[in-house]
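The chain below stands alone, shown as structure tokens; this is the form predicted alone.
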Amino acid sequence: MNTASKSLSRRAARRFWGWGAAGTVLDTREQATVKFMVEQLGGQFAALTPPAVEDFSLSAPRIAAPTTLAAMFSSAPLDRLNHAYGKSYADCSRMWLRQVPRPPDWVAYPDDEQAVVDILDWAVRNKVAVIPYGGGSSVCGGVEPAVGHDYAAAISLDMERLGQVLEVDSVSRAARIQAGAYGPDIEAQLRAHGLTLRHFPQSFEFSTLGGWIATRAGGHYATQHTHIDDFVESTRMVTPAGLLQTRRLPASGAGPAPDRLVLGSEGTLGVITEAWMRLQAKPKFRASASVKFADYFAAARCLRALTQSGLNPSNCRLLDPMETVFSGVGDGRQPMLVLGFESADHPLNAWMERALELVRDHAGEYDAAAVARSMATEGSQEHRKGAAGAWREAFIRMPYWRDPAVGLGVIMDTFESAITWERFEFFYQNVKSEVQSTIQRVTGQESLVSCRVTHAYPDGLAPYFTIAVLGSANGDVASALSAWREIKLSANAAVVAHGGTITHHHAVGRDHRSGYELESPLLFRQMLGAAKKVVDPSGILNPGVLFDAQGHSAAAGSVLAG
């Protein structure tokens, strides 16, 4: 048995208790932002000592690692802690509370695809649950080993060693990429070919291709190519019943598309090992604008006009007044539209000029000189400056701000949905009102609730809500976590009751299952369950996510269950 205390992970050290790289610290401005937010919410700011590995007493593995694969198995406390939870508010608060009652018994780091096959074979023989793991950035309970009592043990299957771009087809502009490749590594390996995948979720640094595919992740583009689905050409997935390899084609009308069963399967049907992905030339031309409006719904109508115009801006994010405060680009009095175009082929003056005509039609105001500068020079970095640049920086850094706030008893969380245009105003007002009412009832505190539109379509949009509230009068983390459970359940219920989806791009996991079961047809879930019975007859893969396997009792479930 491998009982070494040294981590087997090859990636740079990560915070097991929060977001991102272990050595990351907030700069002076960011520290001041966190202090201001905590105090505005009625809390007391203080420097905290974050959780350390030594603070945790983890249960011993319940099963021995397989002898022939032991070199790829780790029971090191740091590895087990890194794989115990994802990165949701509830995950981070439980780390601050030093509560990890169900860590994975082992973390397995397969060296290649054959090792994945061998590990699954061993797991089936020994009734061991397997949780496929990419970067661990799940915010919906998608990687937690809460598998119930039907299994002898649970392991986390970390794909980080399958991280290469294996083949590039420059003619068709596609690449065969292993599933464990992280965003920066993919881009670095494609750079020599002058190509890019151009998929940038907020978790880009700390998430993998396989994770993006398994969760149908949303990326950089606010219109048109919004999900990883749009870039998948073919997939390869190892299941306990065998290997599923789909054919590489630009399109096909041959029956239901097999890749569509892989996309969004969240580790329940198999372990994605590689995929052929569509690529693009790197953008050379950009144009950007930051537009202010007097009225939020007027801004939304402008956004609708833009998405229905066929202009397809790459960035088209609408921030409500409070969201401009969270993002550090406004004072909470006016909504803002962050608008951008990019191309590898042509200047964008005509596209931006037409977009700005639509902006003016809806009484939007912008800095014409700044827009002109953004288009002035090929390869200009002007789009990284001003409000648009500030929004981008805040977007990337915001998860780091959350970590100390959670330790001070602040509930800082997000939830997102999608809704058709004709229902948006009703949806926004009612969801926000109902969630704020729940927050007031369970915490007794005033809250900040904001919304940004992350993606937009000709027929609808994706509202993304952020909440911040002191979880209890004394800043107690346990009380805050208890309050969060009611708030999260209220948000889940509100988005579905008012016609939205339980998730636009955060996936289902365990935390969104109740909403998923309301919006997805029962007959379809039965079809999906039948597919699982074929590929995973023992039900070992990610129990409790999406559904419970036939013949197995309900998994331990979400943190929402208490």
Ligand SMILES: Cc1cc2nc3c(=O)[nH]c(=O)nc-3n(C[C@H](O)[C@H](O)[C@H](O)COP(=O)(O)OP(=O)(O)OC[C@H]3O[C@@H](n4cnc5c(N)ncnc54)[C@H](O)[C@@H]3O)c2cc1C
Contents of the next structure:
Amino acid sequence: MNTASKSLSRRAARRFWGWGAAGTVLDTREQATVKFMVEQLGGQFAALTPPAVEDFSLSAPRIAAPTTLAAMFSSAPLDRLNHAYGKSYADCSRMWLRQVPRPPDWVAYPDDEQAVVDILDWAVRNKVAVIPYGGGSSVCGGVEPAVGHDYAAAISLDMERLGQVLEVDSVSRAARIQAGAYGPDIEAQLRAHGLTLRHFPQSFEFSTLGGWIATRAGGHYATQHTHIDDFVESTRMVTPAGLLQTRRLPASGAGPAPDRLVLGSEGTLGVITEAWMRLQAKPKFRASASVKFADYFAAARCLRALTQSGLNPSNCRLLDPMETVFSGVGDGRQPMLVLGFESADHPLNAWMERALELVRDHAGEYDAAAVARSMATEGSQEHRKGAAGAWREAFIRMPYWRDPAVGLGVIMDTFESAITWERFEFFYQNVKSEVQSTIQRVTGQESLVSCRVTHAYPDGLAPYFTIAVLGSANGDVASALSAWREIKLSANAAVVAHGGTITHHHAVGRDHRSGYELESPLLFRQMLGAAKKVVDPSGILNPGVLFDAQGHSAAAGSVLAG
Ligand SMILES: Cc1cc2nc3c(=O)[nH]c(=O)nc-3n(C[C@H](O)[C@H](O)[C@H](O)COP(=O)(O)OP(=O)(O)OC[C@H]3O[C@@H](n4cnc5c(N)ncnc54)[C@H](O)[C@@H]3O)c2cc1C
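Can you now output the form predicted in complex with this ligand? The one shown was the form predicted alone.
Let's see the whole complex now, leading with the same chain.
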């Protein structure tokens, strides 16, 4: 057992208090952007000393680690801090405040699936809550060990050692992959086979296959294969009641699909240890365009025409004027549609030409020469240049900019939903204005609220809002966090009240439970509760996340409760 200060993690060190690799520094341009943003919001820029492990005094573990598994158990402060929270705005601001009252008692790093079984057995016998942990990139309180007083202790079960691609079937184009594999590890191991999973959430670098499946993550494709669900062929999950292994099949009509219960289970029904995932050949042909419109709703109508055309662009992200500023691709006056097609098999000229006809029908403007260059040669890198390339770069780097701004009292947060087309305009206007008026009321500051459409469907779309505001006039992080609670509750209420879902792809966790309870039928949640009683009769798995088998209120345990 590791009670020393050295981490038992075998991965490169990450920032426990923010996003990404521990050694990451912002380049000069990024630092200037953060300074500009903080000052634009009315704050004062200063270089802060980020939280250090020594700043925290963590309570001692409440239970001894099991002797036979002790080599996989760590109580090193860095491990406990890394597993105390996910990566939401509230998580990062609590780290800046040096507030970690409930770290996991232990962090367990199982070496293999049998160790997962043994750890769950021990946890059941000792009434210890177990929080399955992938990359810890949850933004809805999914990995926080805030389990209440019904447990002797709480441990975080980090799956990083189950990180291999175990088998590749290049005939059916699928691979058996362990749940703890991070995005880049999966792609690196598949590269030798000329195949790719192509699931690229913004958190790709620091999130895992198991986490994606458990949260039904949304990835790279803006249309058609939007969620990880579409790539899951079969799953394997260890539960306190035994092993659930589903059969590899391309499709099946045999009753309710068991994989569908594993998908989105958020660590409450079992620990996913592996899955067979559908793969693809790496794309060779690409076509891309950046399209500007005079009006956001005209742009949205164009997006609807594109999604209803059956062209299925792989990229189809619509940025409202403010979002073009956040992404560094516009000046805030016009909305922009980032459009792209990709294929491993065929040139895409016909697809792009038809898409551009639709764009012209909706008065969209684009650089025809740049579009032609993107299609001119196999393997063209044009999609990495211009506005589309700038958007992609900002997409990857943006989480890194947030950290210093949060320490300076800026609330930077996102919330996302999905809504059918006929209600979109009403939804967008009302959600935005209600959240903005809450922000104004609780902070007294002018805010920036932007929206991008991350995924689009023939019958609707997934709007993703970003807010940036100075949390209080004096830039104090505690005041900002308390203002954020009201803003988050207001956003949760607004998206559901106006007909949307509480989450399109960020999952329910603890922070979205109130909305989930409004949107999902009670009878369904009771069915889910009954399934939970079968696989986890002692209720040790991620208590309080998604739903609470013990009948605690939706707010209990969430950072929203204060
Ligand atoms: C900067 C940033 C960008 C993001 N971008 C996206 C995005 O583009 N698309 C998107 O969908 N989400 C995004 N997210 C949210 C987050 O990355 C996803 O929810 C992701 O799927 C979580 O994966 P993870 O491995 O980090 O899981 P964790 O955060 O470790 O866990 C998430 C949930 O899954 C459960 N879990 C994890 N592993 C297992 C397992 N093996 N078995 C059972 N349960 C498990 C946990 O208990 C928890 O409830 C983003 C988050 C951040 C901070």
